[in-house]
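Taking the form predicted alone, here's one chain by itself in structure tokens.
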Amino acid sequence: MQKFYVTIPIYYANGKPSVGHAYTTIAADVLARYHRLLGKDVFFLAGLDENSQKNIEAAQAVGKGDDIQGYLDEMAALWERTFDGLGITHNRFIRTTEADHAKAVVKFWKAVEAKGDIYQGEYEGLYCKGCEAFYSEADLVDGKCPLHLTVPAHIKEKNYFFKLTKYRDALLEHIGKHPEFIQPSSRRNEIVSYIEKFMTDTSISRSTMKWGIPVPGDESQRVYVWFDALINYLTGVGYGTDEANFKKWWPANLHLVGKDIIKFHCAIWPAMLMSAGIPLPERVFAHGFFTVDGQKMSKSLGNVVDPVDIATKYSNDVLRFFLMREIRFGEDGDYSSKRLEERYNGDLANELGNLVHRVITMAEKYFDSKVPAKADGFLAGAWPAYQSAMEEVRLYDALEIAWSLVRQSNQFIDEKRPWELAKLKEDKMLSDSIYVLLETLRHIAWMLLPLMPDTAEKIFTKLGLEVSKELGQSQASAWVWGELAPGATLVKGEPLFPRREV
């Protein structure tokens, strides 16, 4: 059986999940669900980075500086509840304070050390607390961190270093031979420039940190948070604890990350793996930045949007739809409550919801709520285009293909005018028209299944299909035209998306 291993960044545990976190997580969930539909064995890894200075400061801020692990346990429970509530189908929720992860980090460190790629030195330079990353003067904008717009601290300490520059040629060769490794292509060009012109050996330990995983053989140092965090992708599938499982799943098929952390994932991480003698992941896909009403989301601005609030007000599917429909994955995007209302009333209520309700109402009126005889439809090349979009992580385009069928169906109704066919006693044309519309709805539901799973299942139910039976068949049989059996009883029920007053 083919496998698909997808990961998202492990998020800092120092705050509640935001709609920005939900964006990446939902995108990964869409892909995990899609690949399961193809019959693949899927592993979807999510989790938290708990060895960060940010987490210590957050615990201290709420009076739990003496019980950091207790604070992290509470935050992890909150994140897991959020993911579960949003219907995220991850297979494992990893935490970097786990014993399994500590074992993996020690094993990995020793492998890199045995290769002669770790040495001691003195680091003097710039460090951004917000990014927990080191910067050169060339990285700064007006002397400030480009992401947090704060002046980085000047630090000097003895650390362990990783011989990153040793892998410059190997990295460039790999990227050249595998253009699909870094996506989209604009990010690839950015990384190639960094590797060629700016990459230096990197510090991989901190002497001033007291929280985190001790450097093997040196209790006075802690493994630098980024070096430790990247290894979670190995820990999650058994590195250092379950060799058989690790061999089954690694290499990862896809890392989903934000564009602010591509240097770590597309240069440092593959070099680390090369050093440890571990195969590289197949693809790293970097999405853009996420703003709210045109502004960067931040606690200080008070504009952090809670995805649970949106899902509670609308539904999980509406949240999923908006995030995947409003923003082309890979590009920068903006969240706006006004745009959400417009999308809801326009795309969901007026187009999809109205279509489903109209078609089943006509079938109720003209065919006693039964599916009429089979007839040929208008899918054309929709499925191949949909599959290509999903495989290439063009989730916006996949949704657009489903919506093109929604629009075609609404146009088909306007052209065929079934009510006129009924008046004229054009029984065959009426029967064919209603069957085409009903069967097209079934295909739309299948396309929506990874993207809007609850909505897809509701459409199946309205079409008189038993959801478990419909989902129990293979994608190869489900995506064939004419699978909706004549004579099945339709269930109109309530509209999928009742219009909301703005």
Ligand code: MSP
Contents of the next structure:
Amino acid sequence: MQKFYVTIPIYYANGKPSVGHAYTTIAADVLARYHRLLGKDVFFLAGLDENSQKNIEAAQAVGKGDDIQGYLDEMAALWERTFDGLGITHNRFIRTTEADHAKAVVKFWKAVEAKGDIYQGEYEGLYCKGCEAFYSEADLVDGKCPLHLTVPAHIKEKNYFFKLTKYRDALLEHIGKHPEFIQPSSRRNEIVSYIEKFMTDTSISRSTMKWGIPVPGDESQRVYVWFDALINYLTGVGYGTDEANFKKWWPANLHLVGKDIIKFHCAIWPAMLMSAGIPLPERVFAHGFFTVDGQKMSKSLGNVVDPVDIATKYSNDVLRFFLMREIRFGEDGDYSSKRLEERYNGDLANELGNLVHRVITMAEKYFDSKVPAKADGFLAGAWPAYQSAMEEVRLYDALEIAWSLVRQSNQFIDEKRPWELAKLKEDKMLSDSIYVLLETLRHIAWMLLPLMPDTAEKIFTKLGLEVSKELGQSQASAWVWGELAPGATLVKGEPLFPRREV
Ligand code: MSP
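Moving on from the form predicted alone, please list the structure of the form predicted together with the ligand.
Now the complete complex, all chains and molecules, led by this one.
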């Protein structure tokens, strides 16, 4: 059986999930669900980055400085609960304070050390606590971290270093030979320029940290949080603890990340793997960042959007829909509650919801709520286009393909005017039109399954299909035209997306 192993960043545990974290997580969930529908064995890893200075400060800020593990346990429970509530189908929720992860990090460190790629040196330079990253002057904007807009600390300490520059040529060669390794291609160019011009050896330990995984053989130092965090992708599938499982899943098929952390995922991480003698992941896809009402989302501005608030006000599917539909995956975008309301009433209530309601109401009226005889439809190349969009992580396009069927169906109704066909007693034309519309709805539901799973299931139910039976089908038969059986009883039920008064 083919496998698909997808990961998302393990997020810092110093606050609750924002809609930014939900974005990457939902995108990966869409892909995990899609690949499961293809019949693949899927492993979707999510989790928390717990060995960060930021987490310790957050614990201290709420008076839990003497029980950091307790604080992390609470945060992990909160994140996991949130993901579950949002309908995320991850297979493991990994925490970097777990015992198997410490084992994996030690094993990995020793492999890199045995390769002769770790040396002791003195680090003197800039460190942004927000990013947990070492910076050069050239990285800064007006002397500040471009992401956190704070002045980084000047630090000077004895550290262990990783010979990153030793892998410069090998990295460039790999990226050159595998254009799919870093996507979209704009990110690839960014990374190539970084590797060619700016990459230096990197510090992989901290002497001032009291929290985190001790450096093997030198308890006075802790493993630098990014070196430790990246290894979670190996730990998650058994590296260092369950070799058979590790062999089954590694290399990962896809690391999904935000564009803020590509240096770590597309340069440092592959070099670390090369050093440890482990195959590289197939692909790293970096999506863009979105602002909120045109402003950077930040705690200090107080404009952090809580995904749970949106899911509660609307639904999980509306949140998924909006994030995938409003921002072209891979590009930057903006989140605004006004746009969300417009998209709800426009795309969801008027276009999709109304279509489903109209079609089923007509079938009720003209065919006593029974599916009429089969007829040919207008899917054309929708499935191949949808499939390549999903394969290439163009999630916006995948949704757009489903939506073009929605719009075509609405247009089809306006052109065929079934109510006039009924008056004119054009029985065959009427029956064909209604079948085409119902069967197209089934295809739309199948396309929506990974993107808006609850909505897709509701459409199945309205079409008189049994959800479990439908899902038990192979994609090969489900995607074929004409699967909706004549005579089946439709169930009108409630409208999918009742209009909301603005
Ligand atoms: N702990 C590291 C990741 C380690 S992975 C081995 C980290 N954590 S984080 O909590 O800061 O999460 C960053 C990620 O959150 C981004 O890469 C992105 O996936 C997501 N996003 C956070 N805010 C976002 C936006 N405003 N827009 C889009 N994605 C956002 O970095």
